[in-house]
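A single chain comes next, written as structure tokens; it is the form predicted alone.
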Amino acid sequence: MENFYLEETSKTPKLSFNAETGRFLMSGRSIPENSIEFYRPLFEWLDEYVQKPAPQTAFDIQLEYFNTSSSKCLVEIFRRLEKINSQNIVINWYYEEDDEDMQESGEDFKEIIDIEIKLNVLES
């Protein structure tokens, strides 16, 4: 299976998903014109990945900002990842120490997603 990679732009996040190592990264800003269209190739990639995941999967999320439609897409990503045995996956949610909105978003996802989400303050 090929890895999934997209370079960061001013409106879209860096997406680096390594199928072999199970290391996933999403960083930057997620405010695409059409979130569903932007994330669709990743949804399709994840549908394939969950059929034969790496022994351990770690998803690091380091978003500065995301809009409401991106939030819905994040839930879709998490729902796909829930298909993997929850013992073998962790989501690391990073936020700046003074960014209460991003901290609260991580806490909200933690409530609705059946995967361990670790909240981490970014080191300056």
Second form
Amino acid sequence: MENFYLEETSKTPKLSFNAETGRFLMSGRSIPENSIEFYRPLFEWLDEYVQKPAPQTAFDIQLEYFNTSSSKCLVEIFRRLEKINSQNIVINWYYEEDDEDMQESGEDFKEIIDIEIKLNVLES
Amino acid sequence: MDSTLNIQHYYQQMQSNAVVMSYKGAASGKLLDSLITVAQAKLAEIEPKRMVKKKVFSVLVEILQNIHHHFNNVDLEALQEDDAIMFVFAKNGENYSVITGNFILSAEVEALKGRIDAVNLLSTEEIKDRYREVLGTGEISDKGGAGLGIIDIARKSGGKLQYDFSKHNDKFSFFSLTVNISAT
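If the structure you just shared is the form predicted alone, then what does the corresponding form predicted together with the partner chain look like?
Expanding to the full complex; the earlier chain stays at the top.
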């Protein structure tokens, strides 16, 4: 299957999802007015990916900000990834050392999602 | 909440002290976008601390986008009101205030009031739990929905949300919201 790639904009993150290597990256900002519309193509791509995932999937998330409608979409993304055998997937959540809000957001998802989420401090 | 809370009064008061920016006029998704962009530039000028800048900006985005979701339901032609929204962004010492006013359907007043009251009753820890609960179980909708925006605004700002509703006519009410964001 094809990789999923989108460049970053001032309101939407960079999305780089490689089906072959299982390396996923989301970085930048996610504050679109209509998040569902923005993320829908990615949901569809993931629906296909989880049918036949790479041996290991590693998803790096380095978001600067996101709005609440994006956080709903992140849950939707993670719910799809929960279909992958839990030993074969890891989510790396990055935050800046003094960014308590982003750290707490990582903890929120850790609480809700049934996938290993590693919280990592970004080296500045 | 204080029933004397009056956005006109606040607006005047704010004009005289620490207004970073204010807007009163027509509303549209594009306009809210521009307000977000200008607010971000202003914030970059006045706030030296990166993390404070980040927090204030993310609360601002949430407040303005929340308004957008509400006025999606408002037929602006039926409203016949040029000044559909009001927005004041002020800095008081170290802290920030965001005051917004917008029309909503009167039929939505009770539900919105109930959601804000419910959040205002919660402690910091309870707000966090509530956020997780709604985030984990809430249905996804085109509106973002389930009141997650209000919970997020309360959580990030770290204070109680002050609001007022006043009846405009049979169909519409004016909703004003004051959010104080602690910078410490």
